[in-house]
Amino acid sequence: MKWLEVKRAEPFEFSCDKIASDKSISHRCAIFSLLSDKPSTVRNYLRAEDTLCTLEIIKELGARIEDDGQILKIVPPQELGEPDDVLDCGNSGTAMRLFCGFLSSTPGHFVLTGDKYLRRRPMRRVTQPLVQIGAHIDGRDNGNFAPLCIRGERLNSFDYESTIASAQVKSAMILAALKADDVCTYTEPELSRDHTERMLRGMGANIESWDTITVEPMTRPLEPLDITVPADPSSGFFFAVAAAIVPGSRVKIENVTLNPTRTEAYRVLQKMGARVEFEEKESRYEPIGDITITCDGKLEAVEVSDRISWLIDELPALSIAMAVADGESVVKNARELRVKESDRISCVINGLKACGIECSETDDGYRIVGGDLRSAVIESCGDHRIAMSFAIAGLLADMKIKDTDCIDTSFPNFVELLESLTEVRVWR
């Protein structure tokens, strides 16, 4: 089990071109490249455990991968064949829903499980929808938990409306629909992180988006991709909460998505009182660009309960800003936090108290009564968004996160970009 210690820093200045590149596109990258007969070119493909074992699954599906160490060349089979074993998807919760999607419609048999972790993260709010659509997936407690067993044949058309707002369910069901036998539709309560469509409109699918998304199968093969993985917003908004909360300091993350539905916690820190400036640089499949991030002087409270799915990822950081803030900041609507790759809700709270920070947990959030951060032993619960949370909790606090080897599934270079800010030690 590895430790990570963080020591307290002083202002600093940092400019980042080296972020770990975006996991969701990088993810999609490698399934959607399935949907083409010609060979998708990616550079700057995410190099993280996660990532790489989704590229061990396409090739277990048949594609052919030529990588040279920058870029990726991902030639697809001429028909996809069933492995000979299951499919392992590691730490990723969004690579098996994405897989449960893509395979449902898939014809053949097909069983996808992941590391101990993943296989306690119910999978219902995927399985469900797509078995109401006609899928045949099988699993621990009726399909809610890994391993997923999954029968893949041809849908038929859909009307779906969905209670939550989850790009991962959305996804799994537009690539069902892909291969449906006529046109279909999905609706959410809000829009969700939307690269699923951009990119697959990008490849030529007929997809419309509006209060409905609206489907049309594919008639042939999509177009290949032929992208470069932008940096990633969410693993960069721990830099941007460490310039939020060290005053003096400045961070500029360079190469980002600047996708507004992946930007929304950076908006957050801006109503907080940061200084957050984005300049758009290109736009294909995704605006691309830097984010530079000041701290002009204290964070005031805030509170957080609309557009909940733009920024579940970075609630756990967020609340480290939201933990030196003045006021009581308040998040609402995020019960989805408890279904991530921990109870989100209730380790950021019971870290928060070993801060000794005023704090407590409801049902669908949390309330976070700002002061001052105090050094602490903290339990990761397994997750890298945990662990890296209160990592940069150490730049104000000295640190020490126990069981730290989740932090090498999303982002790993984070220790070494953190050493550029303060003393960094790692042990077992």
Second form
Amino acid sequence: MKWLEVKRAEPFEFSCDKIASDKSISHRCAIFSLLSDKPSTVRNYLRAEDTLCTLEIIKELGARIEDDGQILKIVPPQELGEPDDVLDCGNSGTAMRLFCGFLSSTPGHFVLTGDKYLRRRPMRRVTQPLVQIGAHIDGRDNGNFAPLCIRGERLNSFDYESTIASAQVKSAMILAALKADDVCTYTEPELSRDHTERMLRGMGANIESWDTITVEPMTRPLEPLDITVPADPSSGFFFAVAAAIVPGSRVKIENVTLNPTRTEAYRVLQKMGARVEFEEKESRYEPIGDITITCDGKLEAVEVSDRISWLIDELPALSIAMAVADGESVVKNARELRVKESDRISCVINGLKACGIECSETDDGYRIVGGDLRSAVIESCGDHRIAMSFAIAGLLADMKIKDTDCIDTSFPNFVELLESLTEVRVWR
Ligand code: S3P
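Right, and the form predicted in complex with ligand S3P of this protein, after the form predicted alone?
Next comes the full complex, this chain leading.
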């Protein structure tokens, strides 16, 4: 088990073009490349445990990958093969849910599994709507928990109204719709991250999105991807919080996706009193540019209760900013946090309590009264975002974090970058 100790930092200036590449977009690059009959070119693919598992899976399905260490060329097979082993999604809910949609309509027998955390996460949200349109999927608890067995079939068209704003559910259903027997529609209660729609449209798929998403089935293979994966705003956000809580500091995160469904947490930080500047530099599939965060004064408490799906992954890090802000911050409508890589409501609150912060859980969120962080020993709960959030808290009061191997699932160079800000110790 890897421990991490982070020491209190002096104010810093940090400009970084090495933030981990976007995880959501990387998974999609690998999976969507199978929808073309020509090779896709992917620069800056995220080389972290989660997304490397996804590459292994597409190889098992017959893709060939040429990798010069910088650029991946993904050559799709003429016909997808039936793998001779189970497909391991590692820690990734995104991979498992997207593959459910993709494989449900691919002829063959497939078994999806993952690590002990993923095997505890609910899959009914994708398996149920897929079964309703003719998919053959089964798993423990009536198709709710992996391992999931899938027998791919041609699926029926559908008009599906989702009760949750989830990009993973939406993406699974869009992937199913591309191979369905007629035009499909999908509605969600509030727009969730929309990389799937943007990327598939860029590949030539007929997908229209207004209040409802309309997907026409593919009549021929899509065009290949030619993409440079931008930096991940949720990984960059750890450093944004770092700048916001250490007065007199400044961080610039370069070449990050500025997709509004991904930058909401930065806007909350702005509302709390940090200076946040967005500079768009290019647009290909998505707007991409730099974000600069500076904070001179004290942060103010904030209430976060809407557009939750736009900042769900950043809430653990945001809670560190809330813990040092003036006043009581509240997070509501975020029950989804309970079924992420860990129960992030409990893990955040237990961690902050260990740091001497007054805070409490509610069913769908938490309240945090800002104060002075005290040095503590923190349980990561095996969750990368909990581990990295409390590592950032260490910039204000020395922190020891237990069980930090999980950081490799999304941000393998996190510790190396943190070393540019302060003294860090790692041991086993
Ligand atoms: C993701 C969607 C989000 C997010 C996850 C990645 C994606 O989950 O929390 O880390 O790539 O589609 P939901 O689909 O549950 O909103």
